[in-house]
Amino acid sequence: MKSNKKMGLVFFPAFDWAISPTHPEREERLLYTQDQVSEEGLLDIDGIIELRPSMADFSDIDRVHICVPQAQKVTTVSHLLSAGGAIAAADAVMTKKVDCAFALVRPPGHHAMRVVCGARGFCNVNMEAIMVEHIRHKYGRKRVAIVDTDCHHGDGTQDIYWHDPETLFISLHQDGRTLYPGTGFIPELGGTNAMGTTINIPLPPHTSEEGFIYVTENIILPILKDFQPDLIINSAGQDNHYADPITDMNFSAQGYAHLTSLLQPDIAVLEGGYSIEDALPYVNVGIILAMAGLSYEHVKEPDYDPVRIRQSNKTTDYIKEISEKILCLYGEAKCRRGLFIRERNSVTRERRIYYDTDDITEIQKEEITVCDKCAGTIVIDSRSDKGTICAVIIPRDACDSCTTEGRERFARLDRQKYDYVYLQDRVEDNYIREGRK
């Protein structure tokens, strides 16, 4: 058998990483899936390969995230090789050894936030915040969409990108009002300088097949074609399946697999999941198989029924006003965006912050310059339980306006006044970080 793709696959289970023996983020997660790719001989197939992971660099972290008080503080040799299998099929991708990978990958990252003081939601940093950024570094420019399918609505991954008018970031989760983090609203749409170019779809519990597919075909891929992007990233967290202990969706192998065919991922990265044996083995071969351009109509759980897991009429006429809902504002964001631009100079928003894994509370303040030329440059004032710090992040591609205002606020802080302060220069590609303590 041949692969209609030449894909790539990356496995780091993290033997030495988990919350716990009994925590639903163990090692056991990808241990299953492993046994499953071998027995169904997928790695086998002419066309499917396994890559190595490699070991990200904390400048890799530095270029993403502003780690209270450093990345070495907050992260571990498990993050920075599951950071690094993303990035390893990046690169794969990238320079055309194959066309599309998956890195199966832990632990996740899609809740660490563009400032971390600890852990959130079980991330620390986000993976493929890290993997695009690396990608951006090594191959230049690129327009970039993120489709988060976790069940979880991916917060951090909307903060970093929240003002990035090159980086499209949908994600399709279970309603916040039912579950962890809690956001994830149709009407947060981005930043100033990006409207439009956040995406939130909160489903109802209980959607089933017939809701993913809807939202896919109807407002996933409609948008991504207005967007013209150059990568097309999935954020792959398989616990909106109906096994999952601790979500409350009914989606399945075959649905997981068809919604994969539908996206056509360039680079996929496993997120949560949490049905260690009923579901994720299934659900990762379905993936494997549609992203190598094969069949999974014979992918099916032992227990598998669509009767069962079938959505009720009410959720699907739900989903049905939402989604006009949603393609309605994304078509008026692009429109404000211009407006704002004209009437301000600068926008601030105010932020508390919890990070539920490690008890931390953090209080944010931050400012972005508002720009018609680029990302604008952001200010951030946070204060945390690991102390104070204000961060100044100069935007990849900044203009000349916006990296000369960063450098100046950088060198006009005042530095008795924060325990750490850093700047992140995109521009340079150079990270400062300077501390009292």
Contents of the next structure:
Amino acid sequence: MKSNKKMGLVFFPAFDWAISPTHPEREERLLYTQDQVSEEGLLDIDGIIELRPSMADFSDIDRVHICVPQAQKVTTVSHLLSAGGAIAAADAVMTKKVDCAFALVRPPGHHAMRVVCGARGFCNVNMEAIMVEHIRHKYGRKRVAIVDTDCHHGDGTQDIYWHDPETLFISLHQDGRTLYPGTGFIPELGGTNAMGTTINIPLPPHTSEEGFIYVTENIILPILKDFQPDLIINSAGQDNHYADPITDMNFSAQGYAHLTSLLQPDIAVLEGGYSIEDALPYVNVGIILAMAGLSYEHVKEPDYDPVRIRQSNKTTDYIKEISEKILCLYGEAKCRRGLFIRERNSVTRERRIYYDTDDITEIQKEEITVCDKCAGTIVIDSRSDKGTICAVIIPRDACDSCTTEGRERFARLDRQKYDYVYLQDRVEDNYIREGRK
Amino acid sequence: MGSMIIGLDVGGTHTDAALISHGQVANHAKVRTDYKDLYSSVMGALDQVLDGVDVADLARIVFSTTLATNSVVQGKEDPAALIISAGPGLDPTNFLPTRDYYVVKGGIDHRGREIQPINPEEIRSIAREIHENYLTCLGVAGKFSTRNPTHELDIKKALGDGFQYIATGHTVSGNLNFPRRMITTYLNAAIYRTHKMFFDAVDRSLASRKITAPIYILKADGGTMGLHQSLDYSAQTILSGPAASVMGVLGLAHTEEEAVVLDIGGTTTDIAVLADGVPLLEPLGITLGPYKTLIRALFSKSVGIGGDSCVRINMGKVTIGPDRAGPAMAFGGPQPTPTDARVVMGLVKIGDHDRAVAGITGLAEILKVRVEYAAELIVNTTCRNIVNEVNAVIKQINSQPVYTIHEFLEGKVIRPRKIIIIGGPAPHLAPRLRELFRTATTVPEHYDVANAVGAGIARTTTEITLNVDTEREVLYCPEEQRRENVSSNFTKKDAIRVAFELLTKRARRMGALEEKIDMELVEDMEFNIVRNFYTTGKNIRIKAQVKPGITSKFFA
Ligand SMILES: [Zn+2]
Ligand SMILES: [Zn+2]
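Return the form predicted together with the partner chain of this protein as a structure block, the form predicted alone having already been given.
The complete assembly is shown below, putting the previous chain first.
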């Protein structure tokens, strides 16, 4: 048997890591998936190869995150290996060893924002962002689209790419009014310099295959076509499944495989999904077959019944309605980008960020320089139990004026006011952290 | 019982036999392998080493044969039917080894729970059809049957008593991999008759020579099993050749280190690897021609470089193999070979020196160099190619995936400290290989019959898998067809104890005679089964094996 696309699989189940023994994010989360993948003989298929994870290093993390107090303190080896797994998948694709790759790794990362004071929604650092910035650092400038199909809003990835016009972030998820983290609404369209490169598709509870495929065909694919990415990344969370214990959706293995075959991601990275026995084994086999361009028609959960899980007509109508609204706002957002630029020099937002897994509250003020030549320099003021910090972020390919402004502002920072100050200089790939003098 | 051992290995070119007495090779024989009459080759070699031996002194005879290998590699094994119960998942017809297959109702999930029952009436009607097609051997393989064999056993029962042999999937291996299980089950059924007929004949001949010592067969993983037991595991005896050589090296060149074993033959060089003196195994099983199997085997990579490989000049460069056109020119072959180069260099005084010189001269003229220089170039290229292949093998082994943080951090990396070379050309290539590897190289005594010695001294080995699910309160060992209830507070410690008990019994049944059986855990994992954030049970997975190695009696 031979696959139609050459596919790489990084399988790192971290059988010896858990948040706690009965936590959903625990040792055996991928155990039954590994059983199913082994028993189906997927790795014997010509064209599907297993890749060994590498270990990410702290510079990979510092390229994306501002860790308080530092990367070494907010991560464990498992996080470096999970990120390293995503990086191994990316390297195999970028060097053309394979056509596409799937990193079946844990722990997940899509709730991890730019500033990391602890763990949020089982996530400490953002695997996709670490991988994408590794790609850009190693292989040059790329337009990247990240499509997050986890049931929870990918608020971490959204935060990291909020101001980046070269990264399109699309999240489809269960409506934030009914599920953690309570964000990801339609008007969240991106920051001043990147309006329209963040898209949120909040779906009502009990959405089934029909609804997911509808928004994929009618929102995601057209916007991807418009954006023209060099790479499509899928944050492949699997908690939209009807058997998932912590969500309320009605998606299936067949649906996930179909969605994957429509999306044709270059790299997929596992996110959530906690029905470890009844959903994950089948969803993962479906995704792997779909990525490899093979038939997945017989991949079904033992209790799969498409009629039983079908969404109501009301849900179908509602999804059509929000789809129109999203497409309309997407069109407007691109025009609004210009308006801001004429009006202001900088834009500020202030937020309170709660780290539910570690019970930490952070108060954050973020100021972005309005710029029509680059993503704009960002200055972040953050205070939490972990310390008071200030970080200056000069984006990749920053224009001269934003670069100069960033470096000057970092030099001028009042070191006495903060426990730590950070410079994340992406132009020079230079990361500085200084403690209070 | 006696103290002498006979090992016998049927190789591609030669059949070797060795008589081992008190840890010494007392006699050995080499006869040409006649594929049309393997029985005569085997008995011929055997009779030579038996010459002058009192058969009452024999402790055992071990055969390593490639009996069915060629037919399997060429897809010419006996026809056999295959009954498959797959349930949902990949379409099993993607992997079929035979046209006589039947996909039937029934399904088991990854925890051994029934998804869909089988239909005995369906099976009975298939049995009639198989009879009508005059097939007498068949296999039954189910997805996840290693987690619950009930369906395979029920299908076997429904098939009735009218067949000569029915192989079942859960007994071939405890490992997961349904396509490989289908194929291996099928091979067990397809090879059964050939295997049985051959060894019945050998058994009769030995009896007529008044030999009562137990007879063993070497498996591809370097362990042995009793002749009688081998009938149910005939596929495991395919391709035992590389295992014979590696076991021979373990006996002849005692090493506790990481080492590479090179068996340089006429057509190929087999590369095997020892870690701490123990041979590495294939992760799942060997690939045989078109078939990926669950046949446990020593890791061995065969590359097309040997004494009889064709030597050519391509764009001004010497190439070796991968094909063989016949024997060396010195022995009347059609094409110059590395053996001819060795003859030209005066390393060996064999065959027709003039023919060898003529062959190498032809190549020297194309290269516009002296004939001696061309000969040296050929030997160097042969060695360099072998070194490159070895390095690629080591790299491949070291990049195998790991599944736990512990394994990753442990990061065991193989760095060979020694190269052990056997096979005909071994002593002549060793010096050059030593220079290229910059590592110690050893050519053990009896390097040309190491394979036969290896077969003789290999230990009886076997392995078992144990799955315990304390939520469902079941314990299951597929290899032993053992399924029993356990209490919900059954622990990993209990599981390990049961595993060693079952393994000991199994090893005895397979023919292990040692007083103390050397066993080890290969895997011991324990996971929580959680329902609604509460632990409701444990999933315990144990794999244990008799340590592969050489029998202690060898050193007695
Ligand atoms: Zn999620
Ligand atoms: Zn700028």
